[in-house]
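The chain below stands alone and is given as structure tokens, in the form predicted on its own.
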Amino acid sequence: MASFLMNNCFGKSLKNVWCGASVYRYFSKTATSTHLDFDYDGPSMKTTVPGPHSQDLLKQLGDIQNVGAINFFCNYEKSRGNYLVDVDDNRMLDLYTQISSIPIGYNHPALLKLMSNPNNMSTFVNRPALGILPPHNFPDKITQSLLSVAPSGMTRVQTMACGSCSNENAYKAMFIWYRNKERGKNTPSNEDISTCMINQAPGCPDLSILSFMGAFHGRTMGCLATTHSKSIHKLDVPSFDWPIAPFPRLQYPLEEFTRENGQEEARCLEEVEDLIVKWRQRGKPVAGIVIEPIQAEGGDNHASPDFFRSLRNIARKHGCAFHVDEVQTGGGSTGKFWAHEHWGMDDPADIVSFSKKLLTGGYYHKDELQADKPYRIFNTWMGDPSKNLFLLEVLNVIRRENLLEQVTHSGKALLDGLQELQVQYPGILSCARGQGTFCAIDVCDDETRNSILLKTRDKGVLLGGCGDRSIRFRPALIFKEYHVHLFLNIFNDVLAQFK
């Protein structure tokens, strides 16, 4: 279990110099030249984040909407490879990407190639209901973008707009696949007809979605009660009466914590069989699990390869789907295309729900989770095919520049140097954990992880929090050694003033 992931909480020996006794800068001559042709060659900033002309739109946009949660304005026209440009002329390195949802950096060369090719131009310009009436090209377009990239054992993919309606699809999914299961066919009676329109059983079954408590599953109703990351998140809004499980807590560095690490997942896994068997005899059978390879929201959450193998055994054997959410995981980000690639699986899932980096939304599934009906699964859009175009050459650019192995290198350069820091501050940095770049470390508390966060911002580097007090690590796939090594020199200057 100890070699699942590159990560533990002491560092290595130092392959690179610390320079200077009270700055202890972190030096790396890698980090004097970029490799990038449409990237910017370092942060430049102008003023404090947000700076006047962001704090002029916020006024101008708080009179028409909540504003809580901006962070400042952008300028996307400036805005190339690596770095955001705000309205301010501030130039930030960005490893946070708009939520991990910026595949190949911003004003990529070949996306903006593909808007000016004029054969695209009707793509752009007229958003059909796909459900109903899709353009003449979309099953090859499907075929070649999404399909590439199936899942082990998926043939087929519903496409959606964002990763909230793709997880909610996915839930109906599950349970009409499974109200069909114990019906023994596909075909409702009258009664489960007339009290579905009022809301009753047996038409509308008291069935169940079992997550785990850290999870993040999206904002709508059905989602939201899969969601236990943060309370500002569910507050208010009625709920489901749905099984929670523990997700394991892992001690690091974990080759020293096997023993007590294997028996935490071994009480987990219990604990899933357990709520299976309680909900059955209350009346609300789990008709499937959903879980994230990596619980990102709700602090960077990991379990080993073990755990997942165990827990999808434990769903077949109840007959219960299983749901992979690789919504935030998916699209390359852990060095693999899907985080679950990391198990080692044939049959990894029945369902792998996805969005973010892959711009689009939707679910992969088995032949069995098919919709049985037309409208059943349906909304007026169920995605978008300009997205699809883009995926189309994203997928092209990650093969022809082997961005993926890059993500790997990249990846190790990150953690090695976050484990070096967490060393050389151990009063404040801990658990440098992560797969490829998708990576996070732990700060001593929220007030000084928060504070963190905003002198890094106005050094020039964007990052972004998760669960109580965890930095998370979500750079795009063009990420390379030397921008991890720029990012390592801004931010021990950062931690050195918290020493």
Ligand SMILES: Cc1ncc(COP(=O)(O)O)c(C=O)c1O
Second form
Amino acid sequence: MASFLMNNCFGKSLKNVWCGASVYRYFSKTATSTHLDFDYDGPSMKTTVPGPHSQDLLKQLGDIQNVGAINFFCNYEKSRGNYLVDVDDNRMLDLYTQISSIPIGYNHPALLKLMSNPNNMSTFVNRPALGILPPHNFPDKITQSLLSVAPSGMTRVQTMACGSCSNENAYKAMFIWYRNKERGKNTPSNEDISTCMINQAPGCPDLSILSFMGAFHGRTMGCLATTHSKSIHKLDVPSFDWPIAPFPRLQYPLEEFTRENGQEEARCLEEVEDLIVKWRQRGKPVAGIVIEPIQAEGGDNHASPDFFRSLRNIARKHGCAFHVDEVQTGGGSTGKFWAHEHWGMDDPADIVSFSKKLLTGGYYHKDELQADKPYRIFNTWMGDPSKNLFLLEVLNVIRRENLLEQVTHSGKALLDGLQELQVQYPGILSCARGQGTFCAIDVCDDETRNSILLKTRDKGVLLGGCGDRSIRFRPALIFKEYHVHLFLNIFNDVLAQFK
Ligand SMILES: Cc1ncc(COP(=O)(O)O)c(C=O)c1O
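Next block, the form predicted together with the ligand, ref. the form predicted on its own:
Entire complex below, previous chain first.
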């Protein structure tokens, strides 16, 4: 029913008009018929979600694993473009994209073609131990893919398997760099070598990494010490005594609260410097500062380019490495390939980590953060060359189809629409915010947020939650203005039920 009404709406040339007395309805702009040739033309729902087939599979898997987090089971053969199809044949417009990790939609023809090319078969079939036995084309492929989008000032990249593993190794690289700097040479003492084997200083030094309240950097032990988004991630796991600074709590829209937000950011920066000094006095110097350009899992919290520029300067002043975690923000969804490009800096960071939309994990780093000896940063796979092949093709599609421009355009339509909806539903929605299509909005409380997410899903749109009561929007880069209006209409229908 929803999609039928919407198709009728799209036939008319109405520009963001509200109408209807009892049920408010958001009429989108005309959807110019620029469908992607591999996309569907709208959601199609056969059951509520999870449907019966998903529920059967849930029981089956429940005998093997904890399935508490599973939403439903998917049919990835049938999924296309912006649409995820489930095992009950429900077709949903996906604005969450596997936790923000699908760059150019499901079953993109360019990627399918790559799979069917016989020259690529050996790369898919034989996963190498990259650190010792890389394939002949690895330097070329990594140069054409990852290095072609290297952040400013960085010519080196280390691939890894996932986001946490990338951050975990980036932290190690910062500690190794810091200790070599302290020693004034790369050669460890005999005492360093003997004490590290029993987890004691000086071999295992009391160094720290400064992170921010609300941050999410992953769930492995080191990363978890810098993750402060939700207690469920951290409970019962021993951690390090490392400094945690407040992340600015800004008021939105940012342009209306520049003075107040500036004061809040100054407060947080002051606290950062205090913590760096305090931890040095405690004998646990801060070797690195880690931060997300937009705190994602922690609630889509923004800070200004000025804040990040000042923070970068503080890191430099105190001799700490500056690590920008672009695992969620990287890959184009903010309208620039890296979110930190919005800060307008030539030397934005010492380390930039990535994963998700880049398909392979890893981190870029300055030359001096290269570990001095083999096996210090190492694991069996150290990434996967087949993912570099996919990434290369993804980058070709992004460039060929000007997807970053499209993201900026769709993102503006999305944010405008969300801002209109928050005016329409002031008791429910607030704080619409975003950069590109990397948008979010707050809901009055956690329970209403979760209920909105489920009702929207039953109407054929997938969204994600973040923070205590926010909804995050993470569509693929092929999400066009047409899809924005499709989504806004359905979202409005759902919100009307809460009014
Ligand atoms: C900013 C950030 N860093 C790190 C991670 C961890 O990545 P992964 O889940 O691949 O370990 C995430 C995951 O959501 C993230 O958003």
